[in-house]
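In structure tokens, the next block holds one chain alone, the form predicted alone.
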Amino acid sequence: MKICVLPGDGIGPEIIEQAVRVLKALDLKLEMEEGLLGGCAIDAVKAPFPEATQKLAKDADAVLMGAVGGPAWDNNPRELRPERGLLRIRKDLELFANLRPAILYPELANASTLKPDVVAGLDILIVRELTGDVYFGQPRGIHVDPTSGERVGINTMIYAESEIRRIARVAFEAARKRNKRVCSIDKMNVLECTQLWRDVVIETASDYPDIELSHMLVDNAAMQLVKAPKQFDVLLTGNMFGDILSDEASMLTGSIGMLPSASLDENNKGLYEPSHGSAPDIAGQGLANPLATILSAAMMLRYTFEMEDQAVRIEDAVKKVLARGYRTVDIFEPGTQKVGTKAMGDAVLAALG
């Protein structure tokens, strides 16, 4: 089983190191090889997604990634920004389905900015389409209007019904393993593209009579996530709406440092990464929370390698660590034990038994 490991930028190498340690402790037959992606790749070879990394990722069965980006590259030309590498690897590997669970561990109820009674027991799965929408639609760019002389920025929101149908099926299949409810998010009252989204989701739902389907406009969904988040089971969204809503949902859990994610192709080959960014302000200080990356490794074992027992073993170890009071700075509260990145990794390893 070949894993392409992409530590990336900022805190990426620190958190990836702990996830790799956990995987190695399971004594599985895993072959791991590192590559460059993002800012580190720009610095090394002047490309955010080098050819060597492209080959490494395509030849691997799964990709485990840290984080990319940072202010050091903000003034680069757009094609030489770290995020272009991330978008390209998603497109290159045809990773169209992004799964982001938002689970509140009981021990972290007070770490959420919402009242414990609002978020206690929270367990949401956000299914986000990842290779369409305004992030990839054409035409795009900035040009000068020949009539007015003004600069005009253009991005195109576009979805083909086949793209909508395949991500809807992912959401419905996921709901079958959960509480059998899907809420599809759109903005059909003003955007024709998302009217098609709603129409195709309704059509696809006819193949899943056991699943309860509802719909919600994205602005209302953003409000409901902080008002009554436990009403949701599986949220189905397009690329841009999903990008925003999944980050919002992450804060319900107390810290974005707790949220893993999986980006899958049609055969469940996936790129696994924490939902948070590269946090350059704390990079190299040993403060970063590695749990989201460790939980991403668990998702990799579950979805790509179909090792449910080993995935649960990692997840149970994380639960034990939290129950024993270990906390990185982002989830620390009085009465718990503050630890750094490596110490948190040590605690998970000890909990694996």
The other form holds:
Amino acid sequence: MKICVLPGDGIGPEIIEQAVRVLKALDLKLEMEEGLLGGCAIDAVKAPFPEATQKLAKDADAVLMGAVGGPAWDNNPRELRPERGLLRIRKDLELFANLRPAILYPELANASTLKPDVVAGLDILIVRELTGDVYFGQPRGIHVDPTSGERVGINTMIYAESEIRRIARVAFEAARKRNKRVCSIDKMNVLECTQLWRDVVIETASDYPDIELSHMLVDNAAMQLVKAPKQFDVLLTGNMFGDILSDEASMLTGSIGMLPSASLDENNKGLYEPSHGSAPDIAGQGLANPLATILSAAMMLRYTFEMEDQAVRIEDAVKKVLARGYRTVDIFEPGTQKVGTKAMGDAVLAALG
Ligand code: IPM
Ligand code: MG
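Pass me the form predicted in complex with 3-isopropylmalic acid (IPM) as well; I've looked at the form predicted alone already.
And the full complex, kicking off with our chain again.
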């Protein structure tokens, strides 16, 4: 069981350190090796996803990642930006299935900006396609139109039916283990690409008669997510819509610092990372919440290594820590105990049992 560990930039190294401590404490004979991805890799070897990291990631069974990006690299040319490294590793490892749960822990009900009764008990799963769509479609670029002489920017929204079918299957399978409902998101009233999306999702659904399938236009879905989020079980989306809706969904829980994610290939090899970014504003200060990364490690044990009991062990420890009142600054409220990154890691280790 080989894990490639990519701490990345900003708060990445701090939160990864705590997740690695938790994994080591489980005593599971995991082999871990660190590599460079993102801004730190650009600084060290002038490439966001260096060859050495490509090899490490390919040879590993799973990748555990912190976060990439930061203001230092924002003005770099596109191929020398940290985000490029993330998009490349997703594409190279064919991690087409991105699972982003949004769960509201009862102890954190006040952390949401929405009324408690709207979000209490929230448990939704966004299944986002991750290697297609306008993110990777050709043609793309900015060029000067020869007739008008003005600049035009182009990206291409494109999905092959095989790409839609395989991500739809992931959503249906996931729904089977949950509340058996899938809501597929598209913009079929305007975009042909998403008309095909809807058609193929409906075709695929015939293999899953036990799952209730519904469809929603993306603008309405954005509205419904804040109006009545508990109507959803599994949300199935393309790459671009999923990017936007998953940020929105994360905020329903009030704390993006709590949410893990998994990006899986056909064989459940995966990249696991917190749903939040590199938070350069608090990097290096020991303030960051490591729980999303620790919960990402739990997802890794569940999906790639099929160790459900160990995954639950970590998740239970996180629940205990919240119940015991430990809070990093992002989820702090009066009456709880404010702790830093390492102390939060200590608390999880103590709660592992
Ligand atoms: C995400 C991020 C990435 C994306 C960026 C950093 C390229 O926003 O994982 O949601 O757009 O997919
Ligand atoms: Mg995003």
